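Next up: a single chain in structure tokens, the form predicted on its own.
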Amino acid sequence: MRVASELRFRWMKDVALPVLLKARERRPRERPRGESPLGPPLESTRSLKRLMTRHYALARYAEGARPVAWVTSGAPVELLRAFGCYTVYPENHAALCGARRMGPEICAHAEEAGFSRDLCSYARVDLGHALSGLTPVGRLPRPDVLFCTNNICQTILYWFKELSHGEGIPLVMLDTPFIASGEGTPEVFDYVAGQIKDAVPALERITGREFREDRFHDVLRSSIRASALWGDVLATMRHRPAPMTVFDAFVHLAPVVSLRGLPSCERYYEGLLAELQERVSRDVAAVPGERHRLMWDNIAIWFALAPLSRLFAEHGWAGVAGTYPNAWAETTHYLDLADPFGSLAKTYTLIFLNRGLDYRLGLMEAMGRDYQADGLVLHSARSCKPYSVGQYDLRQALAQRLGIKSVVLEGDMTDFRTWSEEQAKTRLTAFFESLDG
């Protein structure tokens, strides 16, 4: 059975999928309707669609051929890659469901099973998918292992426990103590590093594969490289005019989340960075006539990404920085091949959502200065309370430190039942007018 699954996986990977993807690309590209206030679209978007389509298509054939892991975005995926796991990120999948406007439909299945609408919509989408099988990508593979950390929120832990209990799937969880102030202590990092080391024999039992240190180092090296490239991609938006916007960054974030540690991720960001650097050299603007520069806090409103991008561009606003896209470049400088377990512990413990408001304030102040932001939009996400808590305090402090005005948008990542497009448009239009005045 395993041999047949392996042969089918390789045939799809090396023969069938390349042919299917090429045929898909030969289809006529859909022409944009009417004039757009945005600059020319990024050519790399086509490569992104190909890469992520391939990832989800291959996932359907991974069962039996590869150990399949469902993993949270804040977990050290590098360890899983050392075992050759095929990884699926429920949060990334939920964002895709949100972008395809399937969030409420899938969430409803979780709500009918008793899960509250106040629960994170990423969790409700994932649990709803587990109950119904609904997904825009055809099918997700059943995981052999669930791998999570609580460095982003505690909901993750209970969400993955529910999946583990309901489906009988082994769960490996790393506990990362909250860093309320300072830079953490050696005891904290030793504690987390010890858990990562302890996960090795557990993963050996679950996957039936031995841990290969040489493979682990290769993955770490690739992860370091991809994250550094992503940081360079984001840094191009410091240029005036910005060659892409934060809304583009939300879209092009997918590979560094889902494919980090794989050569395909590195190659993708090499191409994207080259395209952006070429735009910078020619002053190609993502928002023609860029007048103001915006910083965005919190996760994207996935189902409203395109209309928000157009609305900002219509008023000459370029989103040039975001705390969420920055998270995948923020701590990777801690990764060190000389101390793989200790450096992974630092990298994943010191992410900004696992730290106090003083750190978040300092980070946002530095980003505001580096990217010359003169406006701030805070997405108060109904679903993501750990990310949204303290935003009004941050807003007030940043106004004092940077002298910038801000606006709060109340919404959600995937569930548009909590979103009023007209209310948001009215609030943003008034905000733009106050800045122009």
Given for the second form:
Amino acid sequence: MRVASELRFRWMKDVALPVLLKARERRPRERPRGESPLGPPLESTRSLKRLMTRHYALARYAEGARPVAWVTSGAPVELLRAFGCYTVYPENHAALCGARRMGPEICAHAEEAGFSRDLCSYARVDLGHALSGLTPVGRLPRPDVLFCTNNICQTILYWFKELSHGEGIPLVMLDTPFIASGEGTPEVFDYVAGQIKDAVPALERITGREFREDRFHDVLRSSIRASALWGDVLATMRHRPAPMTVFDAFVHLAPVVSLRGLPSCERYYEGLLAELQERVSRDVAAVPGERHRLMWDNIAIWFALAPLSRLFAEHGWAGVAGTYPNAWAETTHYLDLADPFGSLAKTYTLIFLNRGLDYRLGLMEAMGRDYQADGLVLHSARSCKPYSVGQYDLRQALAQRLGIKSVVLEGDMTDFRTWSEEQAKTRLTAFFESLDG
Amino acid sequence: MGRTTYLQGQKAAGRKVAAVWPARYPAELLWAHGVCPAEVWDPPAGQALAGAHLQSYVCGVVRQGLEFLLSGGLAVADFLLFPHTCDSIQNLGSLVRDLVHEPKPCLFFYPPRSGGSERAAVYLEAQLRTLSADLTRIAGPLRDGALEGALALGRGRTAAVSELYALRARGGLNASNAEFYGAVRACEYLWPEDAVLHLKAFTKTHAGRQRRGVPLVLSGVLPAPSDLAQRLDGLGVAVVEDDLLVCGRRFARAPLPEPGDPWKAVAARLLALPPCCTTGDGVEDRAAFLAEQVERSGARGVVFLALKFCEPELFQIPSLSGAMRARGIPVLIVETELGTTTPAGMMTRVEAFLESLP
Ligand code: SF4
Ligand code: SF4
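Other form of same protein, the form predicted together with its partner chain, not the form predicted on its own:
Expanding to the full complex; the earlier chain stays at the top.
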């Protein structure tokens, strides 16, 4: 059985999928690009589509051929890669469902099963998918293991526990204590590193594979490089005019979230960075006539990404920085091959969502200065408490420190039932006018 | 005597007062440092001030706690303690300290989520020592034997609460729901010796045959709105056990073996509390605990109080209620919020549930 699955996986990976993807690309674009206030689209977007389509398409064939792991966005995936796991990120999948405007439809299945509409909509999409099978990617493989870290929120813990309970799938959980102030203590890092070490025998048992240190080191090296490249990609937006926008960053962060530690991820960002550097050298603007530069706080409003991107550009606004895309470039510098477990503990414990708001304020202030932002948009994501609670005061503090104006958009990542496009438009237009006036 | 007057009395007696947010924290350590914890669950507060800091989708416990703080309700406290219970309290603590710039010291405490593992115990012990160092700065150092003494006080208080719960579960307590929760929830601010005296006096006065009523178990964060217990009395419900985060989920039903080392003993007590979503316990453990409470009390059903915007609770209610149904235990899930008046619709649903019970 395993041999047949393995052969099928390899055949799809090496033969069928490359052919299918090429054929797909040869098809004419369905929608010709009409009048747009945006600059020329990034060429790399095609490679991105190919990469992510391949990832989700191949995922269907991974079952039986590779140990399949469902992972949270803030988990040390490097460990799983050392076991050759095929990884699926429910958060990334939920974002995709959001972008395809399938959020409410899928959430409804979770809500029918009793999950409150007030819960994180990423979780509701995922639970709704587990109950209904609904997805824009055909099918997700059933996981052999769930791998979860509560550094982004506690919600993830309840959500993955629920998946584990409902589907009878083993859960490996790493507890990363909240760092209310300071840089963390040896006790915290020992605690987290110890849990990562404990996860090794647990994963050996679950995957039936041996932990290979050489492979682990290769993965860590690759992960460090991919995150550094991603950081360089984001840093190109410091240039005036910015060669891409934060809305592009939301789209192009998928590989560093989902494929970190794989060579394909590094290759992808090498290409994207080269394209952006070339744009910088020629002053190609993502928003022609860029007049203002803004910073975005919180996760994207996936279902409204394109209209918002257009609206900003129409007013000469380039989104040039975002706390969310920055998260995947923020702490990888702690990774150290000489101390893989200890440094993984630091890398994943010290992410900004796991730290006090004073840290976040400092980070946003520095980003605002580095990227020369003169405006701030705070997406108050109704179903994401850890990211959103505190934003009103962050806004005030940043106005004082940076002297920038800001606007709060009440929205959600995927669930557009509480979103009014018209209201958002009115609010943003008034905001833009206040800056111009 | 009102809560604030009592706490002022504590200060006059030389103790410090800590305003402590939900839910699990090492009370013994605070007592050992001469600190009287006053918990902030559902203080009487409006909505006027907190709205400038919090979105409308934040739970009432966080909103009302902040409102109470901002309106001066916690003036008596010398410092604030935020146990890391959920994402909302995590951000509230940080918000109060870093952005609202509360002048009183704000302390944090993180209950580990990795179950009863040895690593969790070691980490917890390290944290207790860090917290003790913070408390030393505020309230002075630990005296010799103070932690052992505080552990003894804790054992006494747990024994008194347990006795009261056991009596109620056996049908030997002649107290209304409102009287019962009024008595037990006084432990949220009473010094442990006073709490024991208060509970014992209550037990003595109310020992006797239970009033008639439909025996039910309550699960949720707390009895909310504040008139709920009374309204349940009015409907003829006799709450005989509970899995409420504020009450029944915060004391072990049976005495625990205690390690000789007092630090380890405080950690062990925290790790041995009944299973809870806020500390990452799974549905299986919670279902087993809840079923045990139903069995020991002879309850005819479980009412889940689904507190609006409370993620930890709301995530587990579907599976937990499903597990109860699978055991043949009737359940009712009602959405609830803090406030003073139970909506008529909620009472109608409870009534219908009572009528449907076999
Ligand atoms: S609560 Fe927020 S951080 Fe947590 S999974 Fe949901 S969207 Fe992500
Ligand atoms: S979300 Fe729930 S656990 Fe957290 S403070 Fe609110 S009521 Fe308590």
